[in-house]
Every structure is written in C-alpha cells, then in structure tokens.
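Take a look at this one chain, the form predicted on its own, written out in structure tokens.
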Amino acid sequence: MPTTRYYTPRRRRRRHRKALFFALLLLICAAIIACVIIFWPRPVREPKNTESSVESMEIFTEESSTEVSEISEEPSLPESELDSTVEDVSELSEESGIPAMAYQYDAPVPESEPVGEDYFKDALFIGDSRTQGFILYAGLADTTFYADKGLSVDKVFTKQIVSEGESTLTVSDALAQHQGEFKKVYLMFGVNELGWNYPEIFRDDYRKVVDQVKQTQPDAQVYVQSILPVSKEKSDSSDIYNMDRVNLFNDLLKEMAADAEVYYVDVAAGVSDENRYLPADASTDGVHLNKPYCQKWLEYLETHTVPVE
C-alpha cells in the first residue's frame, strides 16, 4: 500500500517559501533575458569601398593643399589683369576726388619735363617792374600781364593799372571782370616791400592777393614766384635791397604758400650764381634783369610746372 504523507503546518510553510523563492528567481531571470535582448548592440555594417573612399579623401587633401600653396605663392589674376586693376583703382581715386599722393606745398616746385610757350597762352602774370621787364624780354606775345612799376601787394586792390577799353581797373577788379578765364596765375611781388618795417604784413597782404586770385580764377594753378636776388654789389651797399632781406621775405613767402596751398616756384635759383646773388652781368642796376636773364627766368618756369590733376 502506498505510504500516505502528512504535512504539518511547519512543513507547509517551508514548502510555500521554497515555491515563492523559485518563482521569484524565474521572474528575475526572465527580466534579465529581456534586457539582454532589448539592449544587446546590433552589428554595424561597414560602408562598401572603404579603402577607395579613404584614398579619394587623401587625393582631395593633397590637391587642396597644392591649390592653397599655389594661391599663396602666385596671384590669382594674370599680371595684365592686375595692371588693369591697379589702373581701375587709380581711376576710382581720381573720380572720388582723392589724389594718389598729396602735393607737398611746403617745398618748391621740383624740376619737370619742359613745356613750350603755348603753355602760357592761358596764363596771367601779375607783378611789379621786374615782371614788366619779363614781359618785354621773354617773348610771350599771347600771354596776359597785369604789371606796373611800383606795384605792391597792398596796391593790388587800390592802384588802377589794367586798361579795359576806356576804363582803367585795379588788378583785383580786372580779376573779377575776367572771372575763370585763366588756368595759371604767376605772382611776383616783394622788391617794393623790402623796406617795410613789419615783414609779416607783407606775408598777410600777399595772402589776401592769393585768396582773391583763387576766388576769381577757381580753376587756375596759382604759382607764387620767389623774390629774385640782387647783385652782391647792390646787397653790400643797401640797407633795403640786400640778400638778408630777400631771404627773410622769401621764407615768409614759402610759409604763406604752404598755408594757402599754392605752388612756390623758386625762380631765384634759375638766375643766381653759386652764392645765390644775381650775377654782375645780369643787370645794370643790380635789381632788374636784362634780356638774357629774363630768358633764363622763362626757361626755369618752363621746366618747373605742376601737372594738371
């Protein structure tokens, strides 16, 4: 006969706990397996032709570096195109009204290519008796002159010397009447002012003349000519007409010309000897130039011009 087993309450509880333990263990194992299935990394397919892709990248890198090297060593435009680009920039600078290089007004006009007598057809010369001698001997037949013996910077506005039909005008009025007619204006003053007690007044009055010229002849180049030298004999014998005074007044002229932005042309250099005196054979009175030296004066002006912008 089969044996009948009887379980006591204690044995039942022990068996129940064991069943619970195995059930919990199975549940934990199932959870672990599920996590493994969900989170297990999937294999990643490598791209086809990997080696060829790397090679093409290396080739591209080499070509790119070569191109960069070439760009850094050589301009990207041919020289002819670069030249035209520079010209375009220069033209743009001119159109904008900005000069490529500012003129140095504090220095005398430098030597330039010679011009002919036609250059002075639209010029006006204003000055004293020295300018009168220049008119007589230089041979500029088609050039306009406003000149008179004893004319000084203060008399430009008061002394009537310019004949206009039946009228005689001051230089100032004549400039206004011929508004904008001249393209170059040459000024020569100073010999009659050497005796002034206050040289600064000469500079200031000269500036007024320059301003009047610029106002009435706005398109003209204004040349302030240096005071011509006197001979050594004249300089040694005169308290007024001597080179110390001439040099002092010329320094003031250079200062004024730079401030007014007009051209200072050192015509004295064209007629002086090695010591900056007027040579003895250049004049009968040591002040006014004879014909050969008036022609030297003209030659200096012809080789010291400023190109029109």
The other form holds:
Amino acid sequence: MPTTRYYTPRRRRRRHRKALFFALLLLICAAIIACVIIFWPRPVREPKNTESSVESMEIFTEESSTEVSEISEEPSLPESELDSTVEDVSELSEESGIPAMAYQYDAPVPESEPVGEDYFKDALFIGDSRTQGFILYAGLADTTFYADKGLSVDKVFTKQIVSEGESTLTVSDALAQHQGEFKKVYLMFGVNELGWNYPEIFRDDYRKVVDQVKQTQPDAQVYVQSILPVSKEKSDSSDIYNMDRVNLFNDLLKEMAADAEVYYVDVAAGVSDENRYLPADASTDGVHLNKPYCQKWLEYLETHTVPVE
Amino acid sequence: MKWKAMIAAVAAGFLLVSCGNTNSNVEFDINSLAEELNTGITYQDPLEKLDSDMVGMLYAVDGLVEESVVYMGSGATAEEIAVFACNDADTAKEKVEPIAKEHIESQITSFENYVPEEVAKLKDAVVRRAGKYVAVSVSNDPDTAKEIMDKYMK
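Return the form predicted together with the partner chain of this protein as a structure block, the form predicted on its own having already been given.
First the chain shown before, then all remaining chains and molecules of the complex.
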C-alpha cells in the first residue's frame, strides 16, 4: 500500500484519535475546575469593628468560629489553604449545623453554657420594682442597677432616681455620665405600662431607651428581658395585669428588639409554670417575685447569654 | 413649792432620757432581735433575710456598723426589719439613726405613687436607738414591734 504524508495506518489513526480525545477531556476538566474556583461563592466577613460582624460571629462555637475566620478572612489566609476554602465552608456547615449567617434577633437568646455571678460585675440592670427585688435577692452585690418602683420607659428620661454623690439623676443622664462603663445592659420594663391605651407607644418609647443605651454604652451587649408573667389569680382578676396584656406587650418587645438588633431574652420562661403563669408560690401579690423565684430568674440569665467575640 | 418644782423637773429629765435612749449600756445579739421581729409579727409579704453584702444597697452604712441584719419582702409591700450594731454609740446617734430615718422617708416617696396604702405603715415605722444599736421595723403592727424592741433595748 502506498504511504503518503496524508495516509496514516489504522492503528496510528486510532492512537491519534485517542490522544485527541484525552487531551480534549483534560481541557474540559481544567476549564470546569477553573470555573469552580473562580465563580464559587465564598462567605465574606464584614470588618471586625462593626456591630453586625461581631454579632454574626456570636452564634458560632469557639471551634467553628476559628475555622470560619480562617476561611473567610481572605487577606490573612495562607495560600496553601486557598484551594480548600470552598470545601471547608460547606463541610463546616454540614458538620456543625451552624449556618454562616448573622445573629437572628427575631428569636430569643438560646440556652448557653452557664456563666458565674462574676459575669454580671460589668453589667447594668435598668428597670422597675421587679428589678429592685431581683438585685437584692439575686445577691449581685457588685452589679450596678438603676431601678425604682413605678419606673416606666417614659420616666427613664424624666424621673430622678439614680443617686450620684450629692445629686440625683435620671437614668438617661446617669447613662451619659457613665459613658462606656458597662459591657452588658439588661432592661426590664412593661408591668407598669400594661395599662397604657396604646401599646405601640410602649414599644416606641422602649426603643428610645434602647437607643440611649446603645449610644452611651457602645461596647455593651443589650438584653431586652421579656415581661415576667403574673399569677393566674392576678390575671383572672385584673383588666390590666393579665397574661393577655403581658403576651401582647412581649410580642411588641420582640419586634422592637429585632428591629433595634438587640438581644431578646425570654426570662419569663424561666419563672413560668406550664401554662405560662407565675406560679402561686412565687409571689404574694401575683406580680413581685419572692427570693426563690428571683434566683430562678438569675439562673435563667446565667444560662442564656450571647458570647462576645 | 420650789423644792416640789425641782423634784418634778428632775423626774421629768429622767423620763425624757429614758424615752430617747432606753439603755446606753445594752448588749444583745442583733440577729435574735431581728428574728423575733420577723416571727413575732404577721406580715402581709413574707420577709427574707438579705445577704449581708446587699445591706449597703438599701442603707448607706458601710464603715459605720460592726454588724447588720435586714429582712425585706418581695417589693409588694414596704414591710421591713433592720437592726444595726454600730461602731459606737455616737455613730449610732449621729450617723446610722439619721440614715435609717432617711430610708423611711425615701420609701414614703417611692410608695406614695406606687402602692399608697403602704404609706401608713411607713409613717408608723418604729425606729429605736439604744447605745450602739439602731433598729427599724415597718409593719402593720407597730405596737408589737415596740414591745419586742423593748425586751432587747431597754
């Protein structure tokens, strides 16, 4: 058979085609890998000094937060780990079950590892007579509190209750005078406002208090505590101090806390019975908690904190 | 007649002294007095003994007293017991007794617009001083409180 440069024996043609095929396959694979590396979405962390970035990290466990920070902080990530970032993020989500997303402010603070009483040394409690009772019976001797009988969200800015040497200040002024001193601020209002005709005004006034706290205590975690329940006897006998009103106001508080991006901690759950009433043995008047129930309240707070980064 | 007037004046003087400062040499266990005030009177709101390091939150007596004991309710009422063993009799008279009275006045202001029916108890509060001791009782039975205090402080 004559051979020309255009003529290739069959075996050689087959080999040639095979080579072409594999070369093409390799090229396609390389193109796919390149596309995946370039276009696969990666979680991006916001700068550390913003509230949302601090709060978005707070739901992670210590272990997973370390891994996520290694993955998502691209500028500091070693080159050798770059190839594994995509797989690591998806594996992390699967392993820990924790989504790489911002803190869910519209949900109550979940249960956490218990903290000790020292945790509250740099805390401030602001509230009404229930908070007064709580501070005395919880035994938090080193904790600051701005609380008074009958204090309501509007009186935070007008009623002088905080003794400062020779003067007495409003809560608002005291917060300004002690700018930046507190790392946690716990708020509880509501029982004195249950009789207000317009609950939305309570929500809006409460928001003003939250804003004042955030402005004067920029490094503080702000916890809005749910309004504690009243007893069934009290609830059944009062047009104002009843669980319908308490629940309505608490729904507004949840909404406000989510909107203001502060933590809503459902302390009511820590002292309620199975029907969400304050148990009969918790109080003489169905409203103010006795010592054992103030200590249950404290226990709930100790087991429902949001970790700080 | 003059000598009768003199005798009457001296007797009146002794009476006044005995009312204001029942016994300057008295010594007793403040916890016993506080406990008897707690159990000897029926309170509307059961009282609980505060931890000693919480007393300073109610009464600014840090550094003025050797020992103190306070019983408080839940906040539903103004009922309260406080007994202090002060550093000395002068401190009791010049510092702690005025602090106790100021506390009562402050409570009256707080309860006036909060639970007005508690103001009556506060206005009938018993504040007694004897030697280095100051005792406070806010209850709906001030007469029994005085009788109990007399047992320890007279």
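What we label the rigid core is the largest C-alpha set whose atoms superpose within 1.5 Å from one form to the other. Numbering follows the first chain given and starts at 1. Just so we're clear, the structure is a prediction, and the values are computed from it rather than from any experiment.
Student: Fit the two forms on their core, then tell me the C-alpha shift of residue 28 between these two forms in angstrom.
Tutor: C-alpha shift for residue 28: 57.8 Å.
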